[in-house]
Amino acid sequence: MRVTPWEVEGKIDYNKLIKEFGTKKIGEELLKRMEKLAGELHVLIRRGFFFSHRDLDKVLEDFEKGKGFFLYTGRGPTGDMHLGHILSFELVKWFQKRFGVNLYIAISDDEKFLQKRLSWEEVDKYAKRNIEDIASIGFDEDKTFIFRDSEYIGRVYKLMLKAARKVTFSTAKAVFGFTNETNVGLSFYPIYQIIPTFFEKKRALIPAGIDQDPYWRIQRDIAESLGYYKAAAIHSKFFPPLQGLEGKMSSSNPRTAIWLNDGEEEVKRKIMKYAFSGGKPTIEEHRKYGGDINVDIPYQWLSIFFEEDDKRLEEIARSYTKGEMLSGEIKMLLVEKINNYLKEHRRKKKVVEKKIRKMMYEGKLAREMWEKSFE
């Protein structure tokens, strides 16, 4: 198992990660508290895909006391987006709607230019495409600010310098594994990554993969000395690739992923051909012994997000485990669910241009952010 902000490999032991990273498991008491405040639990939380946290209890306490909080997330534009990228944004939308809070979305074009072997023109192209996909999710346009790091840096540079002076290279090296071969730009980038947690004098809640947690450890070391709250985080597991439960869906291997721009036939082809099955080799054996939902990728994807109805999911699990539902049938069920989701996403994307302008420049929160200069 290898988990860093840039690499995820092997079979992931999430309980071990909780211990290694020093986070806390989201327990029943916290779930009940959140459900009481929000009126419901999002499927990604209810089913345990978001499983770990830092100070989520304090976020809820701040909300109960009327202090509020705000949301921060982002996207590194290394290519087009796939299903694994979009899930955290779905949860962010839910938090914003249920708690009525501001949302800040950073497009880290600077980091990806420094980290990947991409030209600036390629990064710029992917940034624009990614923004279209993200803006299509359905956020509150007056409470959402989407910004590109390279474009917004002038407003926050002084604050970046104040934060940078408090973080030694030995700390950054220990947290991120920098070596003598790491370019100096990438070694400075973590400072920019944490700056949006200082956009308001409230606690920031960051929904993200647990591989991103090292950034918030540095933030939590220096936040209070700068007059801000320590950031809170809610961590997701990794959306499994088509081929099985090891690692995560990867942009670098198209066969592991369903892309947001995949057509209906391509979605069907990939799932039928590549999705790892927990079914038996023959129909006769499957009818007799049933399938294994613990390793079956179509079932896992349905249980994570694509089948929200708990009773229906239980029926699918029972039928598949008993051999009544065949592997091809559960795959086709997933095909239908994903194609319905992507069809709606494409519909919203056709009318997203005005939404982008509002969330980046013209909306209430966006205008406020461009008028500010963080000292």
Second form
Protein chains: 2
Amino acid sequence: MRVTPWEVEGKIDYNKLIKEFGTKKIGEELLKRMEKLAGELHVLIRRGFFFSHRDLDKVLEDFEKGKGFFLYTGRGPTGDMHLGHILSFELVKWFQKRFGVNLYIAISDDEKFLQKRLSWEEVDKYAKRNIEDIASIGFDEDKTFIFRDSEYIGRVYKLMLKAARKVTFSTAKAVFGFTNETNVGLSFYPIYQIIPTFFEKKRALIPAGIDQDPYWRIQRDIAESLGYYKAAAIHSKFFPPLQGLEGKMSSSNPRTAIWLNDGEEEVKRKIMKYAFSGGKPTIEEHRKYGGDINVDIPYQWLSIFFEEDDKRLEEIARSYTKGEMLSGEIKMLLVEKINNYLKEHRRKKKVVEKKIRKMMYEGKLAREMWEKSFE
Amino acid sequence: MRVTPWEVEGKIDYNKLIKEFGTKKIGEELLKRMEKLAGELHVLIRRGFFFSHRDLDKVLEDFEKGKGFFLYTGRGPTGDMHLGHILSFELVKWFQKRFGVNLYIAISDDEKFLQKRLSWEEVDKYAKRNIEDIASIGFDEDKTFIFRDSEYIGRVYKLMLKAARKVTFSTAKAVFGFTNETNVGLSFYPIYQIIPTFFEKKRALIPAGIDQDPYWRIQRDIAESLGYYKAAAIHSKFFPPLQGLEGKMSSSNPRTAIWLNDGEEEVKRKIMKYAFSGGKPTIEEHRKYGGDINVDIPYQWLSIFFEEDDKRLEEIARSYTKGEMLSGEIKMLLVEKINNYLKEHRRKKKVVEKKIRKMMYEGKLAREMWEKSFE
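Pass me the form predicted together with another copy of the chain as well; I've looked at the form predicted alone already.
Following is the full complex, with the preceding chain placed first.
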């Protein structure tokens, strides 16, 4: 197992990660408290895909006391988005709906231009396409601000200077794995990543893969000295690639993922062909010994997000484990679920232009953010 | 002798510096060519205070061919300005007037906040006061753009990203003396310093102390690969402090300098008391042996800038060297010249508000610059 912000390898032991990163498990008590406040629990939390946190208890306490909190997430536009990318957006959508809070979504076009060998035109193209996908997910248009780093810099640069003065290159090296050969733009970028956590004088709740946790270490080191709150986080496991439970779904290998713009036939083809199965080699053996849901990717994906109905999921588990349900059948269940999700996504995307305009420029929160300047 | 962008010590051998920095002396031929184009030579050039250059010949060639060039200079707002600070502004004023070109003046509030232990409020205060002094010098209000880095960042950030991708921390360390303990903001700043050299697709001519030359090495390394010109420079010697010819006038020691806001009595008091004299200890000895203009600060200051009349300066040199003119008399000549200069400066400063507005926002060039975005 190897987990850093820039590398995830091997079979992951999540309890060990909690220890190593010094975070906390989302336990029964916290789940109950959240359920009481929200009226329900989102499937991604209920099934434990988001399993660890920092200060989530304080976030809930702030909410209970009427102080509130806000949500912050983002996207680095290096390519089109796949299913693994949308889970945290689905979760913030739920948080926003249930808690009625503001949501800030950073599109880090600057970071990705500095980090990758992409041209500005490419980053720009993906930024626009990613925003279409993200906006289609459906947030409160008056409580959501989607911004491109390169476009919003003028409003945050002074505050960035204040934060930057507190972070040495040495620290950035240790936390982000920078070297002397890192370009000076990228070494400054992490400061921008921190800034949205200062957009309100409340606690920011950030949903992210647990591998991203070190990125917030600097924020938590400097926030209070600048008069802001330490960021809170809720950490997810890694969405497993089609090929099996190790590593994470990767943009660089198209076969490992289902893309948001994959068509119905493509989804079916990929899952039938590539999804790692916990079923037995022959129908006879499968009927006799049953499938293994612990390694079966179709089952895992249904369990993480795509089958929200707990009873139905239980029935699938039972029937697949007993060998009543075949590998091809459970795959088809997933194909259908994903295609329904993507069909709905395509429908929403067709009318997304106005939503983008509101969340980027014209909605209540967006207007407030463009009128402001942070110092 | 020790000359780096962050340290100037000892008695300076300027011919040695030309060799060490790999620049070129401004020779007779170049002086004649400039005089022919400009109709005259500015005192700072004529007397050799600006003595070295990079590509000044190419700048003149571009001008001769009708392609033109532009001027770029700046100010780091760490305190009030002294006489040593205005010389390069006087020179660009002359260049602008004689060649009719655009002038860009960067106020690097970001750099100074990142570099010094000043609060933002202090940097902000000095930025405003420095802009008043600079604008009072008197530039073409439709061909001059004065901008504060922190305010203009939104228009240049994308171009900064492109430049930043070409500069590693390693290079920044070598050129600027950064270390691992340098903050990540300051390590990014040099990119901003480079950007104004890309404001036009022409050659930028930068007047600066020769110690600042290494700062432009990075610009000259990356400019052409980004589709722009290598910056040209015209280098000055160091304006000597009141106490004598070694080192340079320093903001951190108020006694070494005359400030633009020093009153008439203060100017007189400082020069009479602190200006290093090349005169003899007693009047008798002075009458007999004469003064040494080579070390006499009042004579040096008159020669560098404050006595424009060559014949009068020659007469002063003759008479002081012969002992006819006393140390107190040459000092009073300088007091009068400086007080006249500062009186005129104060007069212009009283009506500077409108000029500032034009050069920062409403003049022809300023409006063009605010409408633009650099990529």
